[in-house]
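Below, in structure tokens: the form predicted on its own, a single chain.
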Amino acid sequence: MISGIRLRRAHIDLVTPFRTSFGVETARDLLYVEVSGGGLTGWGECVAMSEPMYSSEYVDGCEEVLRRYMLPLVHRNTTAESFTDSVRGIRGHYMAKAVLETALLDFRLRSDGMSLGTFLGATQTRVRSGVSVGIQPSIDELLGVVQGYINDGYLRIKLKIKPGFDLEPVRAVRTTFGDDLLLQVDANSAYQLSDAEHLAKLDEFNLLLIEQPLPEEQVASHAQLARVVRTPMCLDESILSVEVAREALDIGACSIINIKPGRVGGYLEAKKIHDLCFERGVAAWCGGMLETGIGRAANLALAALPGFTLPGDTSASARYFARDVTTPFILRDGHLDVPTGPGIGIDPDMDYLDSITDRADEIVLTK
């Protein structure tokens, strides 16, 4: 039974700036939800960024909607499933929903002594790891960064691209590292359908996929683009639910899906999207949002499901942080181990977490 909930705000620096088509991140503004009772605490990590650039959600907004609309719906016997049902009338705010659902799910699974991986149906004990490479100041610097990650043992390289930084960097990476390198690109909605012929020039580089080239609202336009570009189309920002995923597949808007739990409202919905892809034989992979170890552990549990056939973005802790808030996840032979303990299977280092915490507010349960 739940006895208390806490909202924790913290901050952590990235080891290097991370540049995409929508901006540069140098740190993570963190929001955690802690659900406690009976000596146990369930954890959820909000994946929203400080500003509404990747998505319309941002971390301060997530905290506000949690306080005003979602936390008042939680009582001592609330479960992840009952919470999900209770917030169906709240439009959007997927990342806010996801962080609270995850904390509730982690709390119950810790109480039951079951790992999140087992609950979701994981079939793997290790997950293949890829890495996302931000836009670099020059191609020479990009090649140096990619070489470093290859030396680290990452099994797949994803290049962030944008208009003006696309064909030449991709050509340079492919030429330098050869055709055996698993290589894909991510545009984060930076292009328009009128760029179709330009994007088709990426076909010569034998890429695994092109991720989210057009704005998220333009699902049908991705179907048009897919008729011009031979490289497999992957949707990320557009996929907000299993219903959207089904329609996108039905109209040929994509042949691969990046499943991000925070973007779809939590792990329960992410599992439904995985199951849809698995049933249809559609390739899927688990995306990342620069999570600390708390969110990274939960993503590994999801990525261990059988339908995740491509290496995901769940990289080692050292990819982003000099020191993680949990025991660091370490890359071994291109893989990360899936936690097997109850719930997400890992606990934060409370001394370190407290040292980077800006404030922690107790929420009074009214029921």
The other form holds:
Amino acid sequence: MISGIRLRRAHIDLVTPFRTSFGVETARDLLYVEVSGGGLTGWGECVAMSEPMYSSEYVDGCEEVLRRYMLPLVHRNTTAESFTDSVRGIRGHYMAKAVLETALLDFRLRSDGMSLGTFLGATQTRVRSGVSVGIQPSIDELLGVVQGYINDGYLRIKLKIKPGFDLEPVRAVRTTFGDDLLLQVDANSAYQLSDAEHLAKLDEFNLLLIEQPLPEEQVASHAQLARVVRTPMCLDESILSVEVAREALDIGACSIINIKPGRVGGYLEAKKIHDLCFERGVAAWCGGMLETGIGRAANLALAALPGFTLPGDTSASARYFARDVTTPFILRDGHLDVPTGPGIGIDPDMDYLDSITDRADEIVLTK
Ligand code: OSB
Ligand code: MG
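Other form of same protein, the form predicted together with 2-succinylbenzoate (OSB), not the form predicted on its own:
Now the complete complex, all chains and molecules, led by this one.
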């Protein structure tokens, strides 16, 4: 039974600034939800960034909507499933829903002694890892950064692109590292449908996919774009639920999906999107949101399902943090091991976590 919930705000520096078409991140502004009872704690990590630039959600907003509208719905016997049902009437706010859902799920699985991977239907014990490479000040620097990740053993490179930093960097990486490198790009919504002819020039680089070239709301425009661009279309920001995923696939807006539990309201919805892709033979991969070890552990459990046929943005802890809040996830042979312990299978180093915590609030359940 749940006795209390803690909201924890913390911060951790990134090893290097991460630049995308929507902005630059230098630190991770964190919100953890801890669901406790009977000596156990279930953990959730909110994926929202500090500002509403990737999506309309942002971490202070998530905390507000959690406190005001979601936490009051939680009682001692709330489960991830009953919580998801009870917040169906709250529009949007997927990242806020996801962090609490994940903590509830982790709490119950820890009580039951079952790993999140087993619960979700994992079939792999380790997952292939790719890395997301931010926009760099110059092509030379980009080549150096990519070389470093290849040396680390990453099995797939994703380049962030934006208008003015697209064809030339992609050409340089393809030419330097050869045709065998698994390479893809992510535009984070920075283009318009009128850029279709320009984006089609990426076709010559034999990319695995192009991720979210157009704004989130323009799902149908991606279907039009897919008629001009031969590179497989992959959606990230647009896919907010299994219903959107089904419609996007039905109209040909994408042929690949980036599944991020935080973006779709949690692991239960993420599993539904996985199942849809699996049934239809549509390639899927597990995205990332610069998670610390807590969020990373849960993503690895999901990424171990059979429908994740492409390497994910499931990078090692060292990709982002000099010191992670958990035992670091280490790349071995281009793979990360899926945790096997109960729930997400890993605990934070509490002394270290407390040292990077700005504040923590206890919410006592009354019913
Ligand atoms: O679009 O996939 C994205 C990070 C923050 C917000 C959005 C995205 C990303 C990444 C990095 O590409 C993913 C990761 O390595 O965690
Ligand atoms: Mg993306």
